[in-house]
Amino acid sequence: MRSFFDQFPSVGYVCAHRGARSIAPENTHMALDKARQCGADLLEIDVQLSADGELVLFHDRTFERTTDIATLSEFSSRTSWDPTKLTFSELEQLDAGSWFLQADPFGTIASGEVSPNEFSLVKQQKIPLLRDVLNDCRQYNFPVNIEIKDQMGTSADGDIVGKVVDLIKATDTEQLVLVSSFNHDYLRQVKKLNPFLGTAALVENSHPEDLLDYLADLGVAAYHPDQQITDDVLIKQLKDLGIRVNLWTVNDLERAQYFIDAGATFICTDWPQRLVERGHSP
């Protein structure tokens, strides 16, 4: 069986960041069909997992920056809008869409870039099962990045890796799937219950110390540093050492070749319509 970076044998690929989320509401459906539309090599996504034990792509905490949920008089009385407080029953309640056109945070509503034609359909945006997203990925061949979420603190801590893993394998997709996180026990519990699945570290503010003993003993295929603490020498070090770098969240396009040249496998951008139509995937 190929492994997940087996698809990979260069560098510079183009992994769109939540989806292609400056032309379409992030962690959508829409979102990671026009990523895979634009010619992204590979998707990022967040999961979480609801309250009834449901695996759902959602980034944030709370639902307020990117769902309708404070507008709803029946979740005004709770307490929380925690993805782990409600069931997944609820969260099909919510329009994961409409936001988008109000805040226009990526301001290609106001430049024309996403088409009036398409608004009716940004409104119709839900919160997706990653299940639903998997088999789509299947279908299509299409390689995606599942950054699990730290739930420590919540009801869904324990429960979380054994799931993804679980589905995973139920979809027959763990060639196509790189597991990330910023929790790294984490990834050393996917590891143990699927040695075959590839993982990456997710890191910000400092480098781990000791950093290529610590990923030796992680066990990970890559390294997910924030663009703002790696350079080139980093990438080439550890590229000579077998280990796969993967950027975060690069926008400018300058800077993404500055990794590309150093050695990155992919830059994982708000912008892969704008990489890809610049030639940096290879």
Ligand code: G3P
Given for the second form:
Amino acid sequence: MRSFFDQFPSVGYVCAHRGARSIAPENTHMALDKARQCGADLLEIDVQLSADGELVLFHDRTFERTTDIATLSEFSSRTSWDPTKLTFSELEQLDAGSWFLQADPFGTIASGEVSPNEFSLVKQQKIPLLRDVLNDCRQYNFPVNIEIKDQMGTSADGDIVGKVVDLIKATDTEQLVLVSSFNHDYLRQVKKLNPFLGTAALVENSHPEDLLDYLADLGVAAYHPDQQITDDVLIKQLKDLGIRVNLWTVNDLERAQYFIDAGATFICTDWPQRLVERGHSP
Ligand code: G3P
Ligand code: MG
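Compare with the form predicted alone: the form predicted together with SN-glycerol-3-phosphate (G3P):
Whole complex next, starting from this chain.
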């Protein structure tokens, strides 16, 4: 059976961070469609569990930044706007697109890179179900890195990994999915439930002690450190041991080239359209 990284035999593949989030609202169908259209090689998405057990795409621990929840009277009396506290039918009521036009987080509204013709599509964006996204990935034969958000301290903590693994199986996307997380216990759980699935350890701020032994013990196929704490020596060292290194989040083209020259398999970027244009994709 083919494994996830068999589809990435070379270096420098372009991974669209939360979709093409510089030109569409992050973690929405529009951002994922834009990523595929612009020539990205794979998607990165963030996954959490709703109060009624649905896996959804969402990054933050609260809805304020990327939805209109603060303007909706029906949610004003809620004590928490945590994704794990709302049911999916409640999540469906949220507008997950208009904030992007107002905040213009990457300046692409002001610059015109997002055309006014697209504004109505932006405003229609909702929080997607992982099931629908995986079905699209299967249909387009398009790889995806599912980042399971750390749900420690929430009701979702004990259930989320099993549900992700089951859904990958049910949608027949095992070879298209790489599962990553900052919660490395989740990665152990994934391997226990389905040893075939590829996993990747996400790390921010500093590397774990005895990194090589640590990663071998986790049984991960890849290491996903913050690009700020990574250099070419580390990438080469891990690669020699058969562990892929993929960096996040790299928005500077020269920096991307540095990592590609060092042997990084993929580069997670908010600007996939630029990296693809520069010809970094093999
Ligand atoms: O998977 C790479 C990256 O997405 C991790 O950080 O906060 O953007 O989900 P974050
Ligand atoms: Mg992420």
